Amino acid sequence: MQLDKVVAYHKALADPTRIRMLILLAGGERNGQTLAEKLSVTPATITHHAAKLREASLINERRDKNTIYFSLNDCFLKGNAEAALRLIYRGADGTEGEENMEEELERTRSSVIRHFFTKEGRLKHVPAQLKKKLIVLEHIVSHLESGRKYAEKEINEFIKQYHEDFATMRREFIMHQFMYREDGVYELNPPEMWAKWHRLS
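Chain above, on its own, the form predicted alone: structure?
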């Protein structure tokens, strides 16, 4: 997806050392040792940052015997800068951009639900990644009634429709502000209070 690519591009740029490396490489190909000396860092630091830049396709590498040389991937670097501008300005009237963003979010949500839930609606396992976990939790609590007060036994039975570990799931609901508990009674919080997965990278 275009949005994911633009985000990955800017994540790769979000470090002063990586920016300085790119500035030096704009002057031509350099090896890791030269970059380390120019930036007053260790070769290991250059290796680390080069890996991040390579993952985002911002630099090219070539090996000559035991020496690795780095150069800018000009096409990708410039192309993604322009893609970010197009993505932002294509909805300059404030509507198209919002609609496209909603479509991106819905695709992400649907993909996670398809991956983590069986066809029968059972949760295969709780995602380790926070963003995906919040999508899963949001999907489950959306089947509860707003304004209704639930006894703990009712919540346990509700959760067991999706997952056997109801104690863990209850804690997750509370921890991420989907529900609140008072004197053993559970109730949904307003959606505005729920942890927002779409604000996470």
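Please could you give me the other form, the form predicted in complex with the DNA, since above is the form predicted alone?
Next up is only this chain, free of partner chains and other molecules.
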């Protein structure tokens, strides 16, 4: 990552109103007016800050009728915090043993998949542990076409190939940024914004 991006990221978080917006959004999606009330500012101010946060890819938006709901972009938030440190300490001690780590990550991944999927490829059950759940979600979602738009019905059918409870799972896809929803139309997010299981502690 380059200097400008890191600066932009920190600029985005260098304002109390924006941080408070993010705190509210961490509790779930909110629309502009609600944010304006809770923060005691005008809607125009929210629009202004939302633009800044959007530029830094820290939030997502979804339109429903007249109102636009904002939500947190988990992946970028966590990812950028790390990227900033990497820029400052580039290679200071972070690169050692990196090739081994890749192997180990891949081993973990395939072991989880072997354990939670039947040999026919259906999901036995949804893992309770977040890390494992993300591996499972990523594995399923990687069978969708990127760039293509899906109707809600299509998504439900797709998920049912793997698991009965398509409603819950569909919500998980959105929540962990694997997909994006706009007016009932679903689309895959680019992989770099997916919640990454190997980032978690």
